Amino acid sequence: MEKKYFIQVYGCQMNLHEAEKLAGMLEKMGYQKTQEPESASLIIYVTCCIRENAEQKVYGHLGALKPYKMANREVIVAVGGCMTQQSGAAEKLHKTFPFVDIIFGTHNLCDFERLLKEKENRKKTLIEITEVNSERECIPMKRDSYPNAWVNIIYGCNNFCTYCIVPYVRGRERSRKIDDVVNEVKSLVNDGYKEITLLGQNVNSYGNDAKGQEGYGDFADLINAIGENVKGDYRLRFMSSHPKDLTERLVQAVANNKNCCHSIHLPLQSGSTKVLKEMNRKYSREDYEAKVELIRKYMPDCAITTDVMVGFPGETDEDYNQTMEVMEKVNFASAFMFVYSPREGTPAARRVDQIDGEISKQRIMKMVAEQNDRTARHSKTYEGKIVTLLCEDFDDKKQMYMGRDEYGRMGYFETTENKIGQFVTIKVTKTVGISIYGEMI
């Protein structure tokens, strides 16, 4: 078969970025990308395990793929990412889907070229799950996200929130050197990328693992270094942030960097101090609200977005109501809201006070409805304003170009010219829910 690859990505931006690294390796080996798995000679799934439904999607797609694989046995199927790194997950996957050819973990990303070459010479399934962290960078990358680009600044997580599987599958924190990050950002800006997002499970803890070592610093140092050394017309974002590590010095660095967007994603998870303690989040409701005030002290216009969990074990009506109070008080620009999903191997999954599914459903529906109203009110404030969007794509369904403003609000506009990758000024004429619509100026 012709050497074509198809990559299906589940989960977060970190997984999307790692898929870019796999694509870079494969194109170096002579593979070409295809959008259809049925036309590929190599099919890769980059998986997520943060919630149960993410795993079920993988199993469903693998089951649907079986007839194609059985009819085309020369096709290679590989599964990697967070799901395979869990204890016993690779063995379960192999037993359930024995036609999968390569199973690799989060720490084996840069070994994929070797694994692929080995598989070409043997019939048995290759399983390689390394428990030791790897600091190797996979170069080159094949980026398909123009005009946006992601840059890893720190790998792994040390927080061990009681509901979260990430530290077990991503390993301990390992920061990259400041110069390495700065040079990558500079290269991307020179190549015409207009929005750079710094990535990490917890970007705010950048440098904590390398205190006192030459070439490192904290996250504020990194933001300052990028501001001093990378010039141009571009935007700088970062995610995700942990409230416990958000310092005044960091907020000042963001406020003083003219390229940094006044938009911060600050996961709340719960508005109840009791629940936050049981989650091992290491901050209280009052601490969180103080961090919000700190952000608004230096950036009054900052759009604050968040993650909120419903149905954590033992969550009472009072705990839930406190979360709703914080969401109203902070007035989040938008929020990602989800129901707690037990993850095997985490302390929260072993608790006997799991919340009834119907109760969680009722709570999440009410929360989503109230936040959607709040988000729509934020959008409404845009009417009649002049807004700058970074045009990212063309929406075939709406037949309009689309892009986000500095605060992350999605906007749509019409033009006969291709504006993808350009900053465009529009006057907002109407809003619908989370989105704004306008006429190009």
Ligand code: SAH
Second form
Amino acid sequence: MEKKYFIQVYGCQMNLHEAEKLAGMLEKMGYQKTQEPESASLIIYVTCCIRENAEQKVYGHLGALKPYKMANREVIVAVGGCMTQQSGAAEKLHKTFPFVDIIFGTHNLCDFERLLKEKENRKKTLIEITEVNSERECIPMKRDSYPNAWVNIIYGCNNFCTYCIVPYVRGRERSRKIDDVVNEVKSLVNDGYKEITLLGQNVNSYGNDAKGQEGYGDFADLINAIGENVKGDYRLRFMSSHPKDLTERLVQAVANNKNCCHSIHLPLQSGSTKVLKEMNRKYSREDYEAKVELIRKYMPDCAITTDVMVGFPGETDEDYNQTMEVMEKVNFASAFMFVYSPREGTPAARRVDQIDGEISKQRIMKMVAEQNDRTARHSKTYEGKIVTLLCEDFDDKKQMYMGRDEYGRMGYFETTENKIGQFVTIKVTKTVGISIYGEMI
Ligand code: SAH
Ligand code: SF4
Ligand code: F3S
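Given the form predicted on its own, corresponding form predicted in complex with ligand SAH:
Now the full complex is given, and it begins with the chain already shown.
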């Protein structure tokens, strides 16, 4: 059978980037990528468990895969990512889908080549879930998102927000050395990548785990080091920023770096100080609003985007209204909005005052409607403006090229030339929802 792999990724950028690492490993082993699971000899699921529906999706897809695997026993099915790393999850997965050949945890990503070779010589399911933070810089990578590229700067999370599973499945914070990050960014820019996104669960705590050690510094030092050492025509972004760790020094570093986009993703989660405290977010509503002021002092044009949730245990109408107020006051350029989902093993899941699903539904619907209006209002301000987009893709449905401006706004335009990977200037002629449309000039 030809060596072909199919990877299905769920969840965040962290996982998308890890899939690029897996792909690099597999291509080195002689595998070729395929877009259809039915033509693959190796099928990998890189899973997410941030909310219940993320897990249900994985279970659904694995169920649908069963007949194919039964008819093609030689096909190897592997499941990795955050879901498998949860306590007891690998066993549950193995019980439900005994046909899965390899189950590997988030700390075993770079072991995958070895696991695959081991599996070739045995029949039984191979389960490898370790708690130790192993090597994560598996190279070569097979990047899949030109002209954008992700660069990990810090792994894991120490924050233990009471609703969140991530610290349990991604381990403690581990920062990479400044030079290693700078060199990776430099080589990406030399290779023609035009947008580099620095990744971490909380980029603002970069370096905290290696304070005083040679070769490390804080996130502002890292931004400055990239600015000094990597010159060129590219954009620099980062995500996510925990508000508690956003310092004036960092905002200054971002404002002074001419490659840094004036765009910051600053998850609010809730606008109620009471709820924030119960979430263990370590900031109040006022602290959050002060951070927004700080950003706008140095970058008045900065687009601030956010993550927010409704239905956290004990959330009253008053708490919810406070979130709605902050959203309106900050005037977020866009927002990811979620219904709280209890995650087994987290403190919030053990609370007895869980919110009724119907109430959460009402709350999220109203929130989404208001934010959609706000997002559309932001788009409206673009009408007639000249905007620079980094062209990322061709949209088959619209038959138009698509790109983003420095604030992350999606823009569409027509041209007969392939513009992917180039900065393109357009005059905005129309706006719809979160998107802008224009003519190339
Ligand atoms: N590290 C990032 C967030 C990663 S998870 C940060 O702190 O900003 C992305 C988002 O998912 C979170 O910001 C939060 O809004 C949401 N989320 C996390 N756990 C959740 C849960 N149990 N239920 C619903 N949404 C959740
Ligand atoms: Fe989860 Fe909080 Fe860590 Fe973000 S900062 S990953 S929300 S625990
Ligand atoms: Fe990301 Fe989901 Fe894991 S959001 S870190 S893939 S739980």
